[in-house]
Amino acid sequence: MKPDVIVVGAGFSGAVMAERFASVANKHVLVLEQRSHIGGNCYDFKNEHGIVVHQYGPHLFHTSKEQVWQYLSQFTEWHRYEHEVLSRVDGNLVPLPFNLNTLDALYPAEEAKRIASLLVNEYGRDAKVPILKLKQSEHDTLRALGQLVYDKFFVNYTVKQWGCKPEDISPEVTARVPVVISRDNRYFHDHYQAIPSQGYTPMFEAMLSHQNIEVELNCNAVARLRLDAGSGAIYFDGERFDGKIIFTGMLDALFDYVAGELPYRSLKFKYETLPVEYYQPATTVNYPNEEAFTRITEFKHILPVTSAHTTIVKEYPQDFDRLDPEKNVPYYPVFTDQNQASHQRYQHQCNQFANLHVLGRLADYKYYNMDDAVANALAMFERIATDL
């Protein structure tokens, strides 16, 4: 099948674009994926105990975007799931984000009641107050609370996550960390919160099952593409390709790193299957202070299964290194002015090719939630489908 459209990457961005071009525009689509599986970092599988394991760490779907929910619901049934996180602080497991229940767990009852009353009076019930705002409060008690949340929950976790010094943490990052003045322990508050009932991989299989779609795995797409900046032409497997190319990978790799490598943080995962029914009381427990890993996730809490065993994963943040197979999965862009400027130079080079369209977490050098990636892909298809 000679393709009309080439999609590089079979994660959310690529899969949505491939499905739309195939089913709506009736185009022949070739999907090129460098890994041995589809689904990108959302790839999951059932292990020998029937537990659905997320190979690249937990992916928890939540959205308030009606269009995204309706679109994905064509390809999966859903298992309702509302995520709750605990944080290990001073030997106790307490709710995160920090809320009134966390307050009760860390303070004597009367003091917790007094601080809760201050918070409600100052900010209102159900408010989300950034810890930076608390740390700048004129009230000594609230200022001390902000400092406690910063010291016990935030600073050490962030240092591990980003590999930085405490003094290098941006105030803009601190300002996004809230204290929630409620007793709602849910981590997300979107209208739709659920997991594909059979896992993410079957959902991606359904998305890419159209007869107009061909998927090639274990494929180095960048090596098969040649971009001629002088003419604006793109060549695929040595022949000029005038159809649309949707690229969802790293732009620095596409252009052979001519403007330098774009830094990322990566993760190392240590999986353990244990002969116990459950290991911990919640899906995710954060370890901000005393461990080298940042959190432990237990998958049976996400899609429950009857088993005498359970599977957990510990996450160890690390620097990305494209040449090291233990560190070559990019997860989080490193947002600095210099890195953003480098990405803009690559984006400018993309603009020289009329039939090249880039999107997704890697290509845009942004950390998107899953629903953002789907929404962006649907919007891009609508924009570029008009000239088909």
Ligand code: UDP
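The term rigid core refers to the most C-alpha atoms you can superpose between the two forms while keeping them within 1.5 Å. Numbering follows the first chain given and starts at 1. Remember, it's a predicted structure, so these values are computed and weren't measured experimentally. Compared with the form predicted together with the ligand:
Core-superposed comparison between these two forms: CA of residue 240 displaced by less than 2 Å. Once you line up the core between these two forms, the Cα of residue 178 ends up 2 Å or more from where it was. Annotation for residue 231: C-alpha shift under 2 angstroms between these two forms, rigid core superposed.
Switching from the form predicted alone: structure of the form predicted together with the ligand?
The following holds one chain only.
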């Protein structure tokens, strides 16, 4: 079958595009995936104890985007799940995001009460205050609180995760986990919070099962594409390809690093299966300070299963290195102005090719959540499907 559309990457962005082109536009779609499985970093599987394990670290779905929720609900049933995280600070497990309950856990009762009412007066009930903002409060007590939260919860975690302090990375990054002026211990506050009831992989299988879609795994798409900047033509397996190419991989790799490598952070995951029913009291416990890892996630809390064993994962952040098999998975774009400018240069190169469309966390070099990736793909399909 000669494809009408080539999609590079079978994560959320690629899978949504493939599904839409196949089922709405009735196009033949060839999906090229470099890994041995679909689903991108959401890939999960059931281990020998029946525990659904996320191979690339915890993925907790949440969205307030009605369209995204309705779209994905065509491909899966859901298990309602609201993520809660504890942070291990001074030997105690306390709720994260930092909220009024965390305040109670760290301060004597009267002092906690006094600070809570200052927070409510200053920001309002249910407000979300980025740590870098709280740390600059003009109010002495609140500024001291901001400093304490920064010191105990943020600075060392961020240095581990990003190799730099919170001030040296885009403020959006730490603003993902604001101080919350409420007693809500949930990590996310979106309207929909749930996990595909059989796991993410079966949901991706359902998305990609359309008869118009062919998926090729273990395939180096970049090596099979040739982009000719002079003519604006793209060649696939040596032949000119005039259909649409949807690219969700790394743009620096696509252009053979001509404008340098884009920095990413990678992770090393250490999985352990232990002969105990449960290891910890919440799905995720963050370790901001002493340990080399940032967090431990216990999968049984996400999709419950009866087993005498439990599986956990520890995350060790590290620099990305495309030539080192231990470090060559690019999990996070490193969000600095300089890196975004470098990415822009690659983005301009893409614009020379009328039939090349790039999207997703890697290609856009953005810290998207899963629902952002789906929403962007749905929007891109609407935009580019009009000229079919």
